[in-house]
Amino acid sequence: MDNEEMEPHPSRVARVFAVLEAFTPARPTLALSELARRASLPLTTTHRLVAELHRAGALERQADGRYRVGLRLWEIASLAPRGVPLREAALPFLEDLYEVTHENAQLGVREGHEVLYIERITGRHAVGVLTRVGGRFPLHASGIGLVLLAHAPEHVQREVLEGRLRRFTDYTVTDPRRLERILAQVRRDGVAISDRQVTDDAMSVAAPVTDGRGTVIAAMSVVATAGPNVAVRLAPVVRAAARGTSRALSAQRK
């Protein structure tokens, strides 16, 4: 029995996740040596784990010998209970948002101090965004993030406000006291507006999605080119779509 087999099970799980987390949108394919380096694991350990993941379908090996994430992982991840019912309830309303605005329509949930985007509909002529389905983004800058942060537990809000608030543009709010006032306004108005806080040309308008108990579990947004009256025009349709999704989720519980 080698040392790795004698180690506690969580240690092995952590190593598997280190290998999987080595892949990023910028590096979707990696050679074995790159995987070992990025996972901070010995090459022999990485080789053994990658071979097991490949046999299970969690990794796929290309003709050039490089590895990529396998469809088996996507198949398993699609069963996540927070995602499936929410996406099914929200998708018709996201489609309506896109048909009305022809802009980016997005849906996200909070994971720790970040937004996890679980659905997005966009068109060829919509303003560019930095987000992607399955991608994460800090809570303090985007419209969806502001909604989720405004309705997060008090300790989460405190941790974010006391932490590093990354600046994306000259318009990003990084003053904790100003951000706290914005969060209070989001709770009061039922809508969040992120004006050029993520990119210099885009504005996000977001509203909360609630479950059958009235708890905010997600947020929905439209991201459009920034300009006069954009928020005024988009706020009513985003609110309506978020409320429709909330009603659909409530109906699922009955």
The other form holds:
2 protein chains.
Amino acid sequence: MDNEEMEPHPSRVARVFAVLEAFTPARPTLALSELARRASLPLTTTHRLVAELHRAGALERQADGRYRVGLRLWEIASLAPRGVPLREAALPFLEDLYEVTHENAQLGVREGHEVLYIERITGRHAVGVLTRVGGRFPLHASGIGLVLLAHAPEHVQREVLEGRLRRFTDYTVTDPRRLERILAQVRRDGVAISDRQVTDDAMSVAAPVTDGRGTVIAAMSVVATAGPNVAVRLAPVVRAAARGTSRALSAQRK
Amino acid sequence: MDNEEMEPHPSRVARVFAVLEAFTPARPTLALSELARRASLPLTTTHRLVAELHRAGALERQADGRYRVGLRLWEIASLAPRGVPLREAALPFLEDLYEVTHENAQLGVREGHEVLYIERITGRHAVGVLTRVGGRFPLHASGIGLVLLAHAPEHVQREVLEGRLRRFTDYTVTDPRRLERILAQVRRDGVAISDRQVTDDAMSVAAPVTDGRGTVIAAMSVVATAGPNVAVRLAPVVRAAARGTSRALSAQRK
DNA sequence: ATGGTCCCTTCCGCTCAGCGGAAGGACGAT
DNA sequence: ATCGTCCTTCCGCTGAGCGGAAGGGACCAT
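Taking the form predicted on its own as the starting point, write out the structure of the form predicted in complex with the DNA.
Shown next: the complete complex, the earlier chain at its head.
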């Protein structure tokens, strides 16, 4: 009786997310048929699903008929644990960093084997911004990534070290043994420096953000495009800000 | 045949959102049974639904078994039209405002009959912050609200003017005719001033943010807790920032 | 005109995913 | 020991969701 293949379990909820995940930073607006293609769902099904999502406010429809993620969803999602609450606690310190350095200041958390950028403060004349809020980046190259990796659970570190370490510039560390030594140093110093490991013209200094119990839950960084002495100049500032943030956060959770 | 009442249409998608909307800024973490109660769904159904949402990453489960909105959802939602894109464009200008005034600077859009706050920059010593990012507030009292209302479609203005104008302080404008005159003035001046209309000790100056075609899509404000002359001092700054933002935004949409 | 290709939308009968009552287990308070 | 509260699993019934088919633009070519 079982003709063809047997599809596993295309549950309703999974399909809803297949649709929502079709949207990416690169293609934030999609037509119905594109949506169906990307979610690999029959057009008819997508049509019905999308109509329901639209009614619920999770999707918005623009004048030309294309769809975008709706503000309603954004509103709900801003309740995510490390979303707004962490952001709000850390923002004043990012501002301090920005005000002192007038360089890009960022805040990120670890999601699996990547950094997820939660917040960024940019000058009006932002230069070569690679990252964006809501964007992701590998753990082994950026300053924030190194801090988060250095303090990640042991198995995560192992997986990353054993995995492919993608090269971005001549300075990117792709040797697992060297990366391991760097991570140890980051734990010792409390600060990570990424010197042209992401792009040829940028350097960043990052420091951990901890919760009340000392667990590292995020990292902040300042990215500069000037010479190497910038790192030295910024380190104490970053460290101070990170310490301050830790205190602020531990104060928050009554 | 049709016994009892006939339930309307408890579609799957609608239920998913009933669950997600059970989370509010006031109660960002919920136990399963609370979730079921708030979504008014049978416990069993909620259990299954929540399990699926958890698998999809839309909900996270903390150590104590309670649920929170997941980062995965936040990531998707940051693609919302007036979410990150507008934020990113406006943030440098909010920073300028903050740097000049060291008062709270905010960015909001209109959602129905309310302001939805998209972004806020706060000093470390934030005083009496009523609003939060992702939070809502009526249109008729705050500076941002007045700007957005003044430039809202005619029918929205009518509905708000005919509706109940909630009083927050002795200065809150609750007379529709007076509010109408104020809105006209806001359109003429290009700036709205809310003088103790929200709380007794705060005043804000707000200006519209327009897209490339001149349509008002958001508003920025500075809130101060000092005397009335602050308004006069800040108005040109706000106006300049708003003009700058408009330009930045129109440049963005190629 | 005519045919082609691309979208989007509506219709409709089949079927299996989801439903929710019932029952059971884990914890804590009285 | 007895209750209350919370979470989880089981299982047979059924209507919500499914998706193929068909229809309706809009926009090209030829």
